[in-house]
Every structure is written in C-alpha cells, then in structure tokens.
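There is one chain below, alone, in structure tokens, taken in the form predicted on its own.
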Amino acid sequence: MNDCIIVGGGIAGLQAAIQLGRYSAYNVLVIDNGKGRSTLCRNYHNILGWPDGISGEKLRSLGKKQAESVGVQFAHDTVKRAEAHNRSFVLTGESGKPYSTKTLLLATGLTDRFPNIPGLVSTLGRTIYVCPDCDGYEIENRKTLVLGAGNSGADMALLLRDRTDDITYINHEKTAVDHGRIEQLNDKGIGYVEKEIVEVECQGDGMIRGVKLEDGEALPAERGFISFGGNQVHSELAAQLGAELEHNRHVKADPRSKMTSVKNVWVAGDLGVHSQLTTVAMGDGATAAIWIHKALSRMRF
C-alpha cells in the first residue's frame, strides 16, 4: 500500500512528488506515461532561475532525478481506471496492473488539440506557442500568425493585438466565427485569413519563417500562436471517482488545498480550474503535497 500516488509526471506532478519526498515520513509512487503538455515545450522563458528557457522534457528529466533522490517511486503507466475501496484507492494500469493507496493526486493535465500539419509540432515551444500568459511577450513587435479554428482563434488574435500590430489570424478548419468577432478583428486591423495550412514552414531549431496555404500563397512570419479549441482535460479518473467538475471539464479544487470533493484525492496543475502555467503547476503541486503531508499525518493517530 502507497501512502501516495501521483497520477502523472509533469510539472506538477513532479514538484508535489519531490515535497513529498523531502518529508522522509512515505511510500511515494509517480505513474507516468511520458506524454503530457510539458513535453512540448522547447523553452520555457518565464520560470524563475532560467532567463536563458529551459525545456519541458529537460525540466522533467531534473525534476524526476530530484523526487528518486528522495526516495520517490516511478512507474511507466497509463492509468485506466480508479476506485475508492473503504479508506483507500485502487487503481489499474493499461495492462491491468493494480495500484492501491491511501491518498491520491491526479496531475494529468490536458492535451492541446491541433492538427497535424507538417513543421508545426518542430516549432511548438520554440516559436510557435499555447499560452499568451506565459509567452505573449515572445511576439512583441514580431510578425505573427495565429493558427486556429473559429471563434477560439479570433479570440486568441484578439488577446495578441496588444503586443504587435502585426498579426494575422487564419482559420484553418474554416470554421464559423462569430459577426462581432470579425468586425473587432477588422478594428483592431487584425488580417483575417479562411483557408487551410498544409504546412508550417521552418528552419533549424524550430524558428518558423513563415506558413503555406491550400492554394500556394505563402505567409511569411516570425512567430506563432495555436488556438484550435476543444482541448482535451484528462479528468477520466476524477470523474470516475465522483469528483465535481466544471462545465468544461476541469476537477473543482479548493482553493487553499487543492483537495477535490472527493476526501483524500488532491488535483495540481492544468486538470484543475484556470492554471495553466508551468510556474502555477508547481504552486499547485507543491501546495497538495503540503496538504496530503497533514492528512497522512492525521491517519497515523
């Protein structure tokens, strides 16, 4: 029997899995599938102690070495299913290898859903982005296309506008937008583009240079934002352990110690409610373990 399993190493699973650690006092056990948002990311610029960027999988590949260097446990998994027994969760993994444990943080974020155009994932991170919170101030003054589908797109241009002066939007599924959506692109001199990428044009080291279209013209660029909408939030497991959830999916927390409705089963990072930042993961990671420290303590007596 765990005292804890983490489901999922990303950034925050890994920050809660190293705190954990660091209290000497529990088996702690990472199961992990290697996938995940993080591992993305070519360079992370907005963490503090790298002003150079560091990547998600050279950020995972430390953050991993740190938890075993505490003793922490991993596991190669996917978790398919979780159940509540008495005081305890049960789970089982892809091959049907189960798992029990007294408390539980599920850190399995959510996977962005884009198209597979050729160049696009080699630039992913490095100068085509997910987050204008993290890397809005990447574009400044840059020229930019957004890469997206409908309203979700026009949205994410829109939120750019004050960082260049110089963005177009193309809507690559063709997608409806919204009359009032096109006429605040149309204000906010925002080009408007309804045809379909067939590739991300690059060179060395992910740096875009620009975009090909269905009918051959070319759009030159120097940086990129994806909004395609309809991510998906991997909150299987919460839900099937009755968890409440947002209408969007993601796993209701609260606030002050991430614990879900469900007793004894913790979220961190982009599963939960508006944290979608590497920096708020680890908050959020850090911030649980502290939270099933107190707990784990509370079973002992």
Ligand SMILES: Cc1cc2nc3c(=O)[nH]c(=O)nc-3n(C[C@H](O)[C@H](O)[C@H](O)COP(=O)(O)OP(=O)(O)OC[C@H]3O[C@@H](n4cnc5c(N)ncnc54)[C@H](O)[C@@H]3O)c2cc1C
The other form holds:
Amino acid sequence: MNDCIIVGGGIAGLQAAIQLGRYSAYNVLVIDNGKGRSTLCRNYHNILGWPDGISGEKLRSLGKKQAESVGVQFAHDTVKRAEAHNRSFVLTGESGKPYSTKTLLLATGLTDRFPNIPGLVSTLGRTIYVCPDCDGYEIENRKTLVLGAGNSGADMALLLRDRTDDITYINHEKTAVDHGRIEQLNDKGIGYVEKEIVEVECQGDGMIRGVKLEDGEALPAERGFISFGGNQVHSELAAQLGAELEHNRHVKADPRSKMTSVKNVWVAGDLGVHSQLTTVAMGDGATAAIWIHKALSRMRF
Ligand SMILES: Cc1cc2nc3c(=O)[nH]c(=O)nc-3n(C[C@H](O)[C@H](O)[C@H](O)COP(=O)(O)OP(=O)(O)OC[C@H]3O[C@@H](n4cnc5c(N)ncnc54)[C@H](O)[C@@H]3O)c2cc1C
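Please give the corresponding structure for the form predicted in complex with the ligand, as opposed to the form predicted on its own shown earlier.
Every component of the complex follows; first up is the chain already shown.
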C-alpha cells in the first residue's frame, strides 16, 4: 500500500512529488502516461529564474530527477479506474495493474483541442501560444494571427487586441461566429478570414513565418495564438470517486488545502479551478502535498 499516489506527472504532480518526498517518511508513487500540456510547450517565458524560458520537457525531466532523488517512485501507465475501499483507494491502470493508496492526488490536467495542421506543433510555446496571460507579452506590436474556430477564436482575438493593432482571426473550422462579435472585430480593426489553414510555415525551429490557406493564399505573421474551444478536462477519475465538479468539469477543492469534496483526495494544477499557469500548478502541487503530509501524519498517530 502506498502512502500517496499522484496521478499525473506533469508540473503539478512533480512539484507535489518533490515536496512529499522531502518528508522522507512516505511511499510516494507517481503514475503518468507521458502526455499532457507540459509536453507540448516548447518554451515557458513567465517562470521565475528562467528569463530566456524553459521547455515543458526540460522542466519535467528536471522535476522527475529531483523527485527520484528524494525517493519518489514512478510508473508509466494510464489510470482508468479509481475506487474507494475501506479508507483507501484502489486504482486500475490500462496495463491491468492495481495500485492501492491511503491518499490520492489527482493532477491529470487537460488536453487542448486543436486540429492537426502541419507545422503547428513545433511552434507551440515558441511563436504560437495558447494563454494570453502567459504570452500576451510576446506578441506586443507584432503581426499576429489567431488560428481558431467560431466564437472561441473571436474572443481570443478581441482579448489580444490590446497587445497589438495588427491582428487577424482565421476561423479555420468555419464555425458560426455571433453577429455581435463580428461587429466588434470590425470595430477594433481585427481582420477576419473564414478559410481552412493547410500549413503553418516556419523559418528555423518553431519560428512562424505565416500560414498557407486552402485557396493557396499565404498570410505572413510574426506570432500566433490558437483558440479552437472544446478543451478536454481530465476529471474522469475525480468523477468516479464522486468528487464535486464545476459545470465546466474542473474539480472543486477547498481553496486552502486543495482537498476535493472526497476525503483524502486532492487536486492540483489545470484540473482544478483557477488560471491555467505553470507557476499556479506548482503552487497547487506544493500546497496539496503539505496537506497530504498533515493527513498522513494524523493516520500514523
Ligand atoms: C502550448 C502551451 C503553451 C503554454 N505556455 C504556458 C506559459 O508560457 N506559461 C505558463 O505558465 N503556462 C503555460 N501553459 C500551461 C501549462 O503548460 C499548464 O498550466 C501546466 O502544464 C499544468 O500542469 P499540470 O500538471 O496541471 O498538467 P500537465 O502538465 O498537462 O500534466 C498532466 C499529466 O497527467 C498525465 N495524465 C493525465 N491523465 C492521466 C491518467 N489517467 N493516467 C496517468 N497519467 C495521466 C498527462 O499525461 C500529463 O503528464 C501552456 C500550455 C500549452 C499547451
């Protein structure tokens, strides 16, 4: 029986693992399937100590090494089921393997929805971004394209207008945009194009040069954002355990301890209800770990 299982070895899960490992008192297992948003971002620009940025992959590999150095174990698996059993939890992996634990931290994050446009993935976090709070700074006074769908893309373009006056929204999926939003785009001088993007053209590693559209037209750009809507929040395990969810499927938690509505089940990172930032995920992970430690100490004495 593990003292704590952390499902999700991204930013939140790794920070929690490091914090828990440093109590030198618990069997901690991180179960991760090696995907997640942090594997996609080629450069985080807004993290203390990394003024030139650091990639998600690099941060994850450093975090895993640091967690392992304080005794945390790792398993590569996808957890498919979570059940409560007599004051403990049993998880079942895709591999069929059962895992049992006294406490559980869910840090499974979410998956951004975006179409498979050639050239796009290599630019993510480098010159095409997802989060205006993280990377609005990067597009200041630069020729910017929003690659998106429907109202979601329109809202992103409107939000970014404060950062640059050279912005065009490409509604790649040609889904309906409310009349009011189209008017706002016009009023704010934001270009609107309703055509499929067939390629993100790059110069050098992940540096967008522009996009090529279905009719052969090429639109130049220095920077981009994506906003297709329909991101998938990975709250399936929380739901199986009966944890309370928000209407948008993020998992509710006590703001102080990060414990969900199910005793001894915590949540951290993008799965929770807050701004979706790396630094917030780290803070959540550390906070949850401290409260998991308090709970485990009480179980001992
Ligand atoms: C392109 C891009 C750019 C970004 N840029 C920035 C930025 O500049 N600054 C910033 O602060 N934030 C940025 N973010 C957001 C940031 O990456 C997230 O806030 C952060 O990764 C959240 O950490 P997390 O641990 O909650 O989730 P993740 O890092 O996504 O980790 C979740 C982990 O759980 C695993 N998992 C999920 N379900 C299961 C399961 N059932 N079983 C086992 N494992 C599972 C996943 O594979 C993954 O490894 C960006 C995101 C993207 C996509």
